[in-house]
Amino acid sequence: MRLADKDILTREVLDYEGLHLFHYATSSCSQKSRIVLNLKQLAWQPHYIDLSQAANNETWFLGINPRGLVPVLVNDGVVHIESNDILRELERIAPSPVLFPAQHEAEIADFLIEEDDLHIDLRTLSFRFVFNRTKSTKPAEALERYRNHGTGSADPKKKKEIAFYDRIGRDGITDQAVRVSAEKFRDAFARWNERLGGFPFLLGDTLTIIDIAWYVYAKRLRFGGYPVQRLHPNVEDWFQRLDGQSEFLDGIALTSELKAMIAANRRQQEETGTTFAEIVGW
């Protein structure tokens, strides 16, 4: 999705030359974009948007993306705000290696929609089991600024974001919510596991953008305690092959501090009987 000129209120980005990515370390969509940039060996200028400090709800950033989401790609002053469209733009800029093969065009479109539809479910499981959050940490004033900026809740994508934060602000991230989200991923991974019984990659014999998208999801869920190896051994083998490549590891880019925090959260959950396995019941 290329952002319309009238919606770009932070006008300075229109003068940016080259590739600029506004991103955050643990944003799954940012991780996808960084992996693609690595694989295509593209030079880019990073702009770090600290989601933990609600920097994505500041007026400056909302002037680039009224949805308040990362990543955002600016290519020679043209602003792209939808993560899967950003990936297609990178494919257009650097066609090699091919990540959107023409023979899989219809499948890729469908699978990217499915992956995008699971984003809130990934966030639900991430907040609870990776980052050890049961309530929203978004400041009320930041959420209100986001709610009232520009299109407000008219944009369906923005409406979905607001609904998520309203829900966890009211109810928290409940056991039932994580069970529902976990079952969705179990169904999806079961299908991939069957497919990987006959192919080295998710769509066949070559790496595609779908492998990158689901690698990011598998990496995050494994951090949260999802038993990929036990439930989906073919997915685990596929994951390990990708996880050994520097382009993937560098795209995830977890600091030692973040790794330590995740490990500490896991230990606390083990001590209190609130691990993924114990809550979901698998």
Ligand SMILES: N[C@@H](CCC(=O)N[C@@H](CS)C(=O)NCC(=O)O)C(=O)O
Given for the second form:
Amino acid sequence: MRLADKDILTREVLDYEGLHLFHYATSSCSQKSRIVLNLKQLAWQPHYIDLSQAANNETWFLGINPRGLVPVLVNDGVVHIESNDILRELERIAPSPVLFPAQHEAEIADFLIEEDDLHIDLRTLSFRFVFNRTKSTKPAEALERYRNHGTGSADPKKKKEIAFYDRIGRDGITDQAVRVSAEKFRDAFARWNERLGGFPFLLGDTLTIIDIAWYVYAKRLRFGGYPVQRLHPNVEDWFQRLDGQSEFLDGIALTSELKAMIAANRRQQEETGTTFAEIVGW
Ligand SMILES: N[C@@H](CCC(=O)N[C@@H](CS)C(=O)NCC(=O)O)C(=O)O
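The form predicted together with the named molecule is what I want next, because the block you gave corresponds to the form predicted on its own; please supply it.
Entire complex below, previous chain first.
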């Protein structure tokens, strides 16, 4: 989605030349965008937005994306938000390799909508099992600044974000919320598992943007303890093939501190009987 001029309050980005990506290491939507930039061998300038410090809710960043989300792509001063639209823009700029093949156009559009709809579920499972958060760590003043920025919560996407942070601020990330989100992924992976039978990629014989989107989800969920191999062996085989490629690995690369933090979180869940398998019950 190309951002309307009136929403760009941080006007300096209008003068940016070339490709600029506002992103964060562990943001799944940023990971998706970085893999595509790698596959298309595009040069880009990084702007790191530290989500752990709520930098995405600073007025400066809200002047670039009023939804307060990464990634944001700026291409010669034109601001694009929403990762799936960013991926389409990258396909337009650099058509090779083709990641949106024309014969799968309608299907890709539907699967990307489904993937976007699952984003809050991924966040629920990530916060709880990868980052060991049972409560929101977003400071109240950052949430208030976000709530009151621009036209408030008139945008339904922003409304959804605020509802998520209000809910986890109030209730935390409950076992029940985790089970509901996990079931949605189980359904989706079961479908992919069946569809992959005999094919190397999710839509058949060629790599598409849907493989990249679901690779990122599978990677994250495996980190959280989701039993992909046990429940969905075809998905595991497909995942392993992509996971060996440098464009994918670079796109999701984590620092050694982050890896150590994720491993320590897993150990703590094992010691307290609060792993993914124990909470979800499968
Ligand atoms: N629909 C959006 C979702 C983007 C999104 O949720 N980004 C996350 C990181 S993956 C974010 O910026 N979160 C900030 C926060 O939770 O405060 C897209 O596809 O770009």
